[in-house]
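The form predicted alone is given below as one chain in structure tokens.
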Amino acid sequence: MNYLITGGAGFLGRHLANKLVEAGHNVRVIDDLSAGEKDALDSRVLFTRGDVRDQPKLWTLLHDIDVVYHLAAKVSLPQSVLYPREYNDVNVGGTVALMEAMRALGTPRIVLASSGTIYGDQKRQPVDEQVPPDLRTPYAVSKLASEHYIFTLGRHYGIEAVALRIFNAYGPGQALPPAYPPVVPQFLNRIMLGGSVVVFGSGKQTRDYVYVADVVDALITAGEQQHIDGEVINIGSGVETSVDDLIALIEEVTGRRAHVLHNQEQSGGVQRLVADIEKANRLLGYRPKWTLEDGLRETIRLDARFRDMIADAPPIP
């Protein structure tokens, strides 16, 4: 099979063409490197620097492609309400350009990595795919924008389209920018390194995280699986798991304390998220083989920046 991947060298985009190319399959690559990796990539994986907004080079690299992973994404929820501009342009242009180029090299399949911040603060929980969207934020409008213009230019250009609505992804390998990083990589990082943890709102908010393996398994399977045409499917853990709780597990799984400083003043975003996986599980036979324990050993494993923290860091008093 041949495969192209939008935004292949962020996180989830190299742990899908990693596996994908261990498994025998052609695999291309575009992204911006804005914030990817192109070293983090297997040597058999054919990168091109680009944006996915880029139609003549979107040309280039769909010839001959059996499925399009589309993963370019801005994704960070604050900045997405400072620069919504910037994100309607990147995230809903770039899907468009992106159908547009499809249609013209005849590309019979695109799957979308979706997200499950589509569903905002919802009563019940988890929450299955037929909840109304109770969208918070200019990247959460961008993903649901993007999944009606796959299903929608997918039925007019005879397109197979898939959205997977993934929850909080982590694993090793994920970055830690500056400004909002992702709460799993940021936990560790402070943790191990005997720093401070801010924790925003009560500390019970919960989140639903799925480790980034699982996230590969089911964007692979959607890439695969006949009659899923126009499906919108939950990719998580299945789990609910607090702030304080996810403090107290790295706390066990790294053997260090942490510092805690709670900001009531400040939200936590939305109280309680989990994903019903029911219909994943239907559809995709899906079922998540890491628990969040599990996860975040093996993060520490696998990444090298965790790993030398174990062995480096001072024991925290």
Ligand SMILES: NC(=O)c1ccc[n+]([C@@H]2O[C@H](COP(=O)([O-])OP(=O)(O)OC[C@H]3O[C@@H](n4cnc5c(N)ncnc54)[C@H](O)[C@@H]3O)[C@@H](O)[C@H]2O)c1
The other form holds:
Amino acid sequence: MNYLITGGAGFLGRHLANKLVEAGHNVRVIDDLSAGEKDALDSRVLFTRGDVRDQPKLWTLLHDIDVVYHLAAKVSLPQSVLYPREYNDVNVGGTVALMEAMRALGTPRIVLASSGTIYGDQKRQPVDEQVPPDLRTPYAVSKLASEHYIFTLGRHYGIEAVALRIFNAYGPGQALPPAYPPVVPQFLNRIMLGGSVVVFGSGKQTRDYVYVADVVDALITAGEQQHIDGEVINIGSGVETSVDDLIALIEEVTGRRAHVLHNQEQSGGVQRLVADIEKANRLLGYRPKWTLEDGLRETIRLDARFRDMIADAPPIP
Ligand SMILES: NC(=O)c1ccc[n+]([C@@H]2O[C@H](COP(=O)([O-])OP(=O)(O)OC[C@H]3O[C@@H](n4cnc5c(N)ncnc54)[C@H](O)[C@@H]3O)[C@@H](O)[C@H]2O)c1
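Alongside the form predicted alone that was just displayed, please also present the structure of the form predicted in complex with the named molecule.
Below is the entire complex, every chain and molecule, led by the chain shown above.
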């Protein structure tokens, strides 16, 4: 099979690209490297630096492609509040530009990396795909708009479309940008360095942390499976974990003690969020293989940044 991955030099994209070439497929990647890193891509992946809105570039890359994985996006929730136009331009504009280019080339299928954040704050947990979205950030708006675009244009253009609502993915190689780093690598880094971690709010807020290998398996199945055109599917672990529990687990797997500082609530009022993964199981045969503890251990084992820290310093008693 021939695949194009937009944003394929990013965290999820690299894991997906490398697994697909490993299985003998042809993989092309387009990424503007605004957040991605192309060095960690397998040398068999054909990399093109470019913007996902650059249609002439897409026309060349889409030739003979069977499935497009659309992962290119700006991904920070708080940053999207500061720069909503940019988030709209890249995330929504990128999706529309891609669908137009796919129509021109007759590309048959798209799998969109959407997000569990579109559920916002819901009383009933776990959340299933029927729950009306509660949009709290421009990022969430951009992901829901992208879903609507792939389904609406997909129907007009004869393109099969599937959206995976991914919850909090983590794993080796996840970027640690200075502004708004994702919580798992941020906490791993701070706790292993002996620094302090800042918890916003009570520490009782929950999220659904899903290991990258489980997300990649779901993406691959969604690219292959028949009769899922038009479906929105949650991809999480199905397990609810509080910030306090996450810190305790990191202490356990690293052998380091966390110095916790508390600050004001910053989670946009979202107290609990955990995925109902029954639909993923039914349509994709999806069953997460990784517990959070095993996923954290594997992240440390495979990510040189964390592995070296464990090797360098003995645990603090
Ligand atoms: N990681 C998660 O927990 C998670 C959860 C839900 C949804 N998602 C979605 O999955 C996708 C991948 O997320 P990630 O965690 O790998 O993030 P990431 O930032 O590592 O990957 C996104 C990639 O898109 C690229 N990109 C950004 N703007 C671009 C543009 N205009 N043209 C071309 N490339 C561009 C970046 O350089 C980066 O490599 C995103 O669409 C994200 O919204 C991720």
